[in-house]
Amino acid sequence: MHIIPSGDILCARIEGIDLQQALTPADIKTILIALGRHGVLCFPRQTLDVDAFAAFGQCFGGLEINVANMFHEPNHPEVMILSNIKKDGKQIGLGDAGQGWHTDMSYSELIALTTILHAQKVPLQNGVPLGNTEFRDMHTAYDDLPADVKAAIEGRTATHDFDKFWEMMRARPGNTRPPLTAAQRAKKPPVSHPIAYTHPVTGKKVLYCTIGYVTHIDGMPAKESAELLDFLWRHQDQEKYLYAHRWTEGDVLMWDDIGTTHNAVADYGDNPRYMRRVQVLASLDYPAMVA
């Protein structure tokens, strides 16, 4: 396995490994450092079939099934189908994944350690990829913090709610997403996790606060929780925290959940787009993994 930086704040190349084959503990715990100190890690040219795949992301923690419960292969409700490709005039795939600013299943109480996909179609114009999936390094974006702010928010908790990103998405023109069911909701429910959040791998402090899903600071006047989470959001809303992953098909990428933020780009209309998509919860005891 060699691991190859990118050169930019985030992501690594990892060439020499065939994520088909089983892992071995050695290479569990080779990823997992990878992970927390690149954030996001891609594996290219990979062929593996969907059994394959779920079994790469249980090597890290469990998988989530999506609380919408919709789009996902036979056979696989954890493995789930991001695409806007039709079938028979329906949607095949969730179309509009990921496009807003947030991590994923920090609103739930157990979150998410990483998120992988696997680009089975890769939309194209003119030869040039389309649909970026960009991130932002949440590492530094919490070491970059003032001193009175890295105090104002340490030991706080901020509020993270599902229904937000939803109802994001369902209020963008042409939107075909329901309402979430109040069954949905129930699964759901608001969850609070701390700001300045200890990251399992790397030990160090990373931002865990994005526009995405959190609502409000938990026992903070309102005017003042508005003022400082716009400051926390445009904080880390710098360029000089932003990659951009070009993506090719074949690729596996596999990001942090806890020390990145993303977004998708939907730059490519009816371009077809097809992804695999697996969450991995953060159920492990990673310390211990990389020790």
The other form holds:
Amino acid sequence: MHIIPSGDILCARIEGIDLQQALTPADIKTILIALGRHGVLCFPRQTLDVDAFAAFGQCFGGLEINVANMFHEPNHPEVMILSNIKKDGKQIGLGDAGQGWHTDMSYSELIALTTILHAQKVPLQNGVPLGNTEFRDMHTAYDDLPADVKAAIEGRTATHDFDKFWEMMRARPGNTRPPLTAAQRAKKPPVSHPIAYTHPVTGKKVLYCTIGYVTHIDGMPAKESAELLDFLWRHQDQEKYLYAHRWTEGDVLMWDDIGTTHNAVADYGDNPRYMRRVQVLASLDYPAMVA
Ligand code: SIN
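Mind giving me the form predicted together with succinic acid, seeing as the form predicted on its own was just shown?
Zooming out: every chain and molecule, the one shown earlier first.
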């Protein structure tokens, strides 16, 4: 395996590994350490099938079955299809996934360590890829916080709610997402997590508080909570933390859901895009795995 940093604030390319083949414990350790260090990892030119893609994800933790679970690969409810493609007039995948800054599964009691996408079809315009995925580096965003803000969030938790992002998407013109059912809501009730979150791989604190899912800071008067959140969201939104991934078909892109936030850029209209996705729960003992 060769790990080649992008030179940007996030991302390294990993060459010399075929993800169709089973990983060794040493491979898994190397990839985890690289994920903590670079936040986003791109494995280019991968041709793995759905079974191997799911098996790759499982090396890093249990795989989530999405609460809305509308579109997935046959026999693989844990492998979601993100796509704007229609067959016989019907959507074959979730067409608007991740279009807003967030991090996956912060709304869950057991949060995600990583999300992994495999690019099957990348929209192009005059040979230039559209539909970038943008990331921001929350290790550096935390480090850069003023001392008084670090003190204000220390030991504090915020509430994350799946329905916040869902409703934000539904409010967009032309959106076809149905409201969540009571049963779906009950499966993912709002949860609290530390705002200054200790990353299980790097052991460092990150800013874990996205505009996509966080509704308020627990135990703080509403006005103070809203003002502090407004500061934290504007702070993390700075260009200096940004990395935009330009996709190439065959890319397997793995990102750190604790140390980064992300946003899917919806600039491709009906130009076809097709991604397979697994969301990997932070269910393993990562400090032991990287020791
Ligand atoms: C996501 O947020 O999981 C989707 C990202 C993308 O499709 O670019």
